[in-house]
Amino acid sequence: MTYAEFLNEHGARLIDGSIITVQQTILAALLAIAIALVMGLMRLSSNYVVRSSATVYIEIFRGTSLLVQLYWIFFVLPLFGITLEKFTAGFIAVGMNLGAYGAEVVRGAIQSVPKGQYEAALALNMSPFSRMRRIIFPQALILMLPPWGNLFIELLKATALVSLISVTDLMFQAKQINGTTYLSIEAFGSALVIYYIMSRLVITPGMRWLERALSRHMSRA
């Protein structure tokens, strides 16, 4: 079978799997961003309980395997009365895991803003919320974007694990096609190319464009 014939026969399944992968990536990214912002700010809190709670979350999700976390969310939580549909369990596990890594990016970026900016905001008698919203966070956001670009690529690749709980993503479809046709090169080669296109030709240029746009905005401001 030529590769053109392979695509003609199985291309639709690969496209369907790619759509599921994109959906998983977007939903997991939104969840990861929300968790990272909350946990990153909690890590900077002067309250010991708040700071410790964030530290515990981050250490657990960074210190254990994403695959184990995925299995816990999908297979173990139902034993405690919490049952999630496999698609939902997939992006929640990936989002919670990458959110823990993102929290440290948020914390580090905020702490990297020059102390003079804090002092200037205090001199203007700004409230803590106003200081963070108007002065500190916009500058920290620019510092966050490069590492967040790498995290989004890692997140995309991490979504391949959701195939292990039968989410019909790109990797699931590739494995199913390989299982019925034994065309390993064509099936997994196609998946490899699609993942590469998503990461290097979509996510990376998108994050670079966002960096430039925010830098221009900050310069005008």
The other form holds:
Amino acid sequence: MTYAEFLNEHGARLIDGSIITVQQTILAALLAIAIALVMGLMRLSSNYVVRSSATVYIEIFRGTSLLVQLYWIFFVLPLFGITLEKFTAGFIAVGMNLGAYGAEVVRGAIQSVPKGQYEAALALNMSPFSRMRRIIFPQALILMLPPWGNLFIELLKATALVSLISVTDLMFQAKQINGTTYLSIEAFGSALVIYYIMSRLVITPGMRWLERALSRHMSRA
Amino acid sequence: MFDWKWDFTIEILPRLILATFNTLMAAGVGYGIALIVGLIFALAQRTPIRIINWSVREAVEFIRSTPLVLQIFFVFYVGPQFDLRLSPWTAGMIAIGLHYASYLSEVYRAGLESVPQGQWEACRALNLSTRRTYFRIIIPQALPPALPGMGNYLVGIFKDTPMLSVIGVAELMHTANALGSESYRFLEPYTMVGIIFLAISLPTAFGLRTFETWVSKTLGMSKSKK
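Structure of the form predicted together with its partner chain, please, following the form predicted on its own?
Next comes the full complex, this chain leading.
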């Protein structure tokens, strides 16, 4: 069986799987960004309770495996009365996990904005909220974009694990094709190449573009 | 609603602890492979032969941007197509070792590049051999900036070992799955796995940070003595 025949027969399934993977990645990324912003800012709070609850969240999600968290959310949460659809459980687990890593990125970026910027905003009598929104955060955003690029690649790779709770993503389809045809190189190899294309030819250039666009916008303002 | 059973927890604990040793072994062996192969990857990118540089660079990029779990399946299932039967352990160690080798090669590379060019030139001016240049001058300076990354990936490989359960390596996650399907109770096994992971990875991360400061202090002192 040539590779062209293989693609002809199973290409549609690989595409279906890729679409699910893209959906999982986008939803998980949105969740991760939201969690990272909230937890990152909470880590910088002056209130002890707020600060330490963010630390506990971050340490729990960074200290255990994503697979453990995924299984916990999918198999154990129903015992507490929270039953999630496998698709939902998948992107929530991935988003919550990467959100914990992102929170540290957000915290680090905000802390590396020079102290003088805080003082100047304070001297101009800005409220804490507008100080963060108009002065500190835009500068932190530029600093945090490159690490976020790496995180998004990690996130895309992490979505492969949702196949283990039978979300029909790219990984799942590759496994199914392998199971029915035993063409392991073609099945898993094609999936590897598709993941590679998504991260190297979509996410990386996309983030570069975003970095350039943002720094252009910032230097004009 | 919250029906945690302590007697069941105690009953499964011995099997989980036994599996923890397998997990630690998988992480240790995988990291050992990654340390050595990563160094080969890093040095291969410094050779003057363009084709080697380029192909190793691309291979590292490829491994880094594709999912580990897919690589584990790939290594495990592609072998038999060539009449090469790998046991789950062997396939798992190859996959996880290569994956982290490509991460570590980037850490080594950054460490080596952080040593100023002048240090290399000074070594050449003093007519030091390549061996002495690396072991006495370059590596002592490249190590402290590389250590945090190396430590992170040690914890990282430990946290990625549950993926080996997909091809049947009897580590923690695999055991928890088995316990869960034997008893139809998932709460205790999965929660205990999470707690065991936290109990190992948090102290390890703390220990590594202490070790980093110790190393950079020790190496720093030896430099000022000269």
